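So this first bit is one chain, no partners, the form predicted alone, shown in structure tokens.
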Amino acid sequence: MSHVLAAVAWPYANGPRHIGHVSGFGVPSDVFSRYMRMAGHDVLMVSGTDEHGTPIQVQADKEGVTPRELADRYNRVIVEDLHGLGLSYDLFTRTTTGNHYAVVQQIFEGLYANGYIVPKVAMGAISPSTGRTLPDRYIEGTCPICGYDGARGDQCDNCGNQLDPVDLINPRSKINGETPKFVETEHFFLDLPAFAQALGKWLDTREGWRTNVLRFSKNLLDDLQPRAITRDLEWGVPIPLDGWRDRGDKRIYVWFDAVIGYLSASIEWARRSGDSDAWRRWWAADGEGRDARGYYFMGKDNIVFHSVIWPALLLGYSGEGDRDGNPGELGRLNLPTEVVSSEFLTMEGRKFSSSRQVVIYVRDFLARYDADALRYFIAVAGPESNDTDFTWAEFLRRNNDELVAGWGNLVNRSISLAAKNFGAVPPVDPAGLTPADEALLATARAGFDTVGDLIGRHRQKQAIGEAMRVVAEANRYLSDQAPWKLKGDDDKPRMGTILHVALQVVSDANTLLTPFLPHSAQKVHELLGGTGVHAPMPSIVEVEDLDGGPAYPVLTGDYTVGTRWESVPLPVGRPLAVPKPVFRKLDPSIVDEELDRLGGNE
């Protein structure tokens, strides 16, 4: 056993995610942790709402509500559309508790102390018309680098470089479109080129990254600028230092604050456990956590946030940039030991965008079709390593052919023909297995090291087409060896034997499905006579803040129950009963619905 750390990118709280969110961070951190837990490791799969910055003051100001009644609501739906796909997160929190701000404000006073944070006069971007700061995400305009003209004030995403506002060609305010007025401002900056020779040589031992993370994530090695970690703003964690702490006008800035939530609600979560250092275990370079691996799932436009400034803080608090220096009170901090980043997923076409329409929200979907259907695209047919374009008409054909017609109609045939003849179980005949009995066994316990190496390396796309090769067999099998024949009382020890066979790899297929489709495993294992808890599912929870703040919502669970990644023999005698469809049919008309339903659809 081992200690695996699932880090999942943490939304943001300004709005209900969509399912191009969720198929980049959501399903496939999930698929990973719930087949990590099924073969004996220990996972801790953290995450929560990212709720500071402009962005939330911005919204808020729009909808004329204060930042933290805005991230309370959308906190809110975020958690609940989690929770309906089933995420199985070890704790789900936010951003705003005291626990995230305490930490955070450690970790930027060990840098400090190291040498790794420096005070920088800088120019900053004021809004003309309301004087306000602009924050460079708000700030677009011609990369003076490549001349891509929808550059941000903090990063072009054309070629991938860090930026300064101040640099942009022709900059101008996306809330309003006026151009910015630069103004002198005193900020902190992170010594980004002080970790260039450690993160360069970090990164040549990482083994086994999807070649674009590493490709791309040494590339920025070349032309790493110092970066502000603080900002004009009134809405973020304070600043910890004398003369500074209390001042309204300056935060620190949310890009800081949170990548440092995958350690903060590690440790919230050990205060939950009861066992405050058990966060150790899985982030402690110098003890218990020194063989611990972690996991970071992301879309890749955060890439350069965990490849890069997020080992780079970790580095300087360890005290192992160029300036050297001490660890702080939380000891030296492993570095990630993978950033699992998948590509974008457009839909119909074209890119995702709220105003535009061009959207489907995970509660809508979940409001008109099964959260499994949605795990099985993403799965099977998601942005894993490509930009991938979802379309109902894909989605329909996946869920009535593959899933309905494939996995659905093995399980209802093969659990109906028992019941109808058997009632359970049937046993083998002792006249002994046929080979082609023993080939469909063995090509499902094969499944186990395939799919299970597969997800292991994050091949999530092969891995699940492995789990329905083993589907399609079992199909074929049933088709060719047709026990619906054998009718007379001479045939029945046949009939069994082959039910039994059928049976038997329903539940192996189960198993390898698990990870991917955790609510319709209950139900197979469940038609299989199974009782107690198969695929454990989270729980949302509501909390007092643990240093005396609000309450909120967390997921969380208990994960130490359900199925292990093994086949398990199937007792001959267990009762059955005639099944019912395990998944929806859905009608052609859905396709044109939804069209409908999308903005500036032709």
Second form
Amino acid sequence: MSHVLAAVAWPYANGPRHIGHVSGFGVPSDVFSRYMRMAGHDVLMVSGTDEHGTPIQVQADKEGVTPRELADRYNRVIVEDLHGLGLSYDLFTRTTTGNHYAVVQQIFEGLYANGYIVPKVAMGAISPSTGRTLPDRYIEGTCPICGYDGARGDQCDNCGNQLDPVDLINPRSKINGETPKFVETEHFFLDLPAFAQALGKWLDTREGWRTNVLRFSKNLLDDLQPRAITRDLEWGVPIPLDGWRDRGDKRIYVWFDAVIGYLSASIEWARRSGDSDAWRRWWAADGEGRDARGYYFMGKDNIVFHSVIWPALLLGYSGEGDRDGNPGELGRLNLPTEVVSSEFLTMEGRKFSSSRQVVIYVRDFLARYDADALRYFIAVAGPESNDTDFTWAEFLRRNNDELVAGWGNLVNRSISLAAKNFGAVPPVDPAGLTPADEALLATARAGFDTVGDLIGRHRQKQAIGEAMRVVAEANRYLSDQAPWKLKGDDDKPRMGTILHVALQVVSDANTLLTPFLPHSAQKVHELLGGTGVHAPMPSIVEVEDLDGGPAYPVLTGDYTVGTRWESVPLPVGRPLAVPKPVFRKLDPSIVDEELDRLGGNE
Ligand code: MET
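Let's see the other form, the form predicted in complex with methionine, since the form predicted alone is already up.
All chains and molecules follow, beginning with the one already shown.
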């Protein structure tokens, strides 16, 4: 057993999340965490809503509410959506908690004490018409590095480089098109160049990363610049230094506070668990967390923050950047084991866009379809290592031809036949198993190694492909053996054997599919006569803020109770009832209906 941290990207609380968001990090991190727990590891899966910074401020201005009101609203919406998908967070919290503020300030102070945070006068953009600061992301222009015309002030999405708005050619405000004015303003900078060697050494020791993620991260080291980690903004974590703490107009940069969320959420989880030091099992590099592993799940636009900036913060706080320093009060902290980044999901060939209504919100999806139908699509056809397209026609096909006609059919016909002819799990005939029986059972058993290994290496597409291969072989076995023809008294023992084998393989395949399809796995477990929790689910709990702030909803759960990653022999004689179908076949008319719902459709 080992300690495994599943650190999942924090969705901005500035609107409902769409299926592109959850297919990049939400579902894959849940599949991974569920599998790791089933395999006996002590998993801590944490995240929360990202509630500071300009993404929240700008949307709040648009809706005419305060940032806090906006964050409260969408925090709840997002918590409910992730709950609907069955994502098994140990704690899904938010960045506006007292605990998070304290931890962010602690990390800032540690970095400052080690000399990695320095004040500097920089040029900041303001809007000439309103006099307010113009956030980096709301300035657009031509990238000075690659010439792409849609570059943002903080980053070019074409070449992936980090930018400063002042470097953009022909800068303009995304809010109203005006040309920003640049004025001098004092900020704190993270001395990123002072981590070049330590980061390079660490990246050189990384194994098993997707090659593009590792290559991209190493390339970033060639041109590290100091990064501003404060902003001219009223909304955010105050700067914990004398003379700055009480200033209303400067706050810590949202990305600085958000990545620290992985640590602060772990600490919050520990404080709520009754053992306030328990977080150290995943984090303390010199103590209980020495052998822990940390996997970070995100979309590809977030790589730099997880493979360069967050590790730099951890190194600097631990006193392990390129100059001498001491660890802060929390001690030396673990760096990520792996940054697991996915690509993008597009929608009927176009980029997701809430404003153009090229979007399917999680909530709307779950109102019309089952969570596992979406989880299945994401697992078999999601953007794991290539940009991929969601189309309703493909969703329909995957659901009807694979989930319903493949897995659902196997479950249904095996259990129905056994229930009708035996009313229970039949025994194996004393004549024994045939080579075909043995071969199928062996295929299913071998799945535990293959599928588990693939999930452990973040090859979830291949993993579910292997699990579905077991399903396909079992369907072929049933068709070949045709147990329904063996109705005579002499044949019935053989019919029992075939159904015994089929049911055992249904049970094994169900376990293999549990990380992917937890809702239906629980149902199949019950159809097989099982009781108790097979696939644990998260719940929404209203909690008090631990440091006196307002109460809020979190996602949490007890995941120690689910089934293990192993073949469990089905007890002969266990009563079986004729099953109701587990999966819903969808009518082809949904494709046109859904396309009509999408905006901008010809
Ligand atoms: N809120 C960010 C995003 O949605 C992710 C933050 S992960 C610490 O891109």
